[in-house]
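The data below hold one chain only, encoded as structure tokens and taken in the form predicted alone.
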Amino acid sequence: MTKQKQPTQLLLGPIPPALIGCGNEKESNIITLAWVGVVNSSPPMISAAVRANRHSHDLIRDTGEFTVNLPNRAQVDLADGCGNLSGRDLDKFEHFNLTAAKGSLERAPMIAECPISMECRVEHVLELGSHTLFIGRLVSSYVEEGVLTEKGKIDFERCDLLGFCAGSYLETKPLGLSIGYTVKERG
């Protein structure tokens, strides 16, 4: 193994990348993220890292709300186009004709062609540098029936959700283990 002399780029990975839905009473918003992720589980909370440049940042910070959506394969694009593409320029929302879905959150959207989204309200923000961590307590949870087993439980292979490590998007399948499958196996 070889050791980087100066990290340039964290290697933890592969995260799913999310769409972030925002906005405030005059504009909705989306922002693709990959550094988003769970950091608390009761009450559940999910943070969301944004650079204060983007147009999503204002959004997030001014409405204290927003979603995440994680994508499918098949949205690969979308995923990449919401990332590159600033909402300051173009309604994301109309540009890739997409449906704006309301949940419990006043201002922030959620994707209804996503397989699973999330609400957050913010409860804290971290200057961390490069970037702002927004933390956020998760409100509901939604679900496309269709990736759903018949006991209401999410199979993540009918989701098939996007990763992304180091600068790509890659495919994401599970193997269908639970936490704990090496010991249960050893007996």
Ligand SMILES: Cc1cc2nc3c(=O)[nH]c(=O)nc-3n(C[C@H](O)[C@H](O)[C@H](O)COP(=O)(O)O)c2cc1C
Contents of the next structure:
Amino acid sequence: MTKQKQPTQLLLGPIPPALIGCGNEKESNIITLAWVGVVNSSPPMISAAVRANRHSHDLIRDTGEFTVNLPNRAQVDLADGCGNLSGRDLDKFEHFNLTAAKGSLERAPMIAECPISMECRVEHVLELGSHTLFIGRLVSSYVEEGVLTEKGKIDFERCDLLGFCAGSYLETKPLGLSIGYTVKERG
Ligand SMILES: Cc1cc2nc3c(=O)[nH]c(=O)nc-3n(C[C@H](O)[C@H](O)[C@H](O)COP(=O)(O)O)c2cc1C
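With the form predicted alone already on screen, would you show the form predicted together with the named molecule?
Full assembly next; the chain just shown is listed first.
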């Protein structure tokens, strides 16, 4: 493999362009974030990097809540739209004809139409420079029944989750291999 040195750029991907739900007693909003990650397992924690000028930034900071909703490939317009329109100008739930679903959080809504949704309560806030990193403790996870197997496992083929890397939308295709399969095969 011969690699060519490139201008320094963040090439971590594919990652899911997550639809982040947030809101207060007056409004609900959605922001598309590619910079979302798993950062701890016990307790389970998710990070979300948000620029301070986003309308969602202060909603998340002030309420200490956000939801992470993963769109499927057919929802690419939704991911792009929520990432190019601002809640300052319109109600994205109304504009995209989405259903705000209530879980265990007080304010932040989930998006009923996304196959996977998670609720997080902010526990740490880090100002990193261009972005504020909100680190939230995962309080609940929901999966659309139609993407579950008979045994209750997530079928990622049916989920057909959207991916993203370096400015481009990607598809994510499962390989049908589970973690540890190499070791298990060797016995
Ligand atoms: C695919 C995609 C990924 C994005 N990722 C981020 C991100 O990680 N952090 C961020 O602050 N903005 C990100 N954005 C930009 C925001 O989604 C965009 O500025 C949005 O319109 C802000 O909405 P709001 O003003 O209603 O909060 C992304 C946009 C797109 C389309």
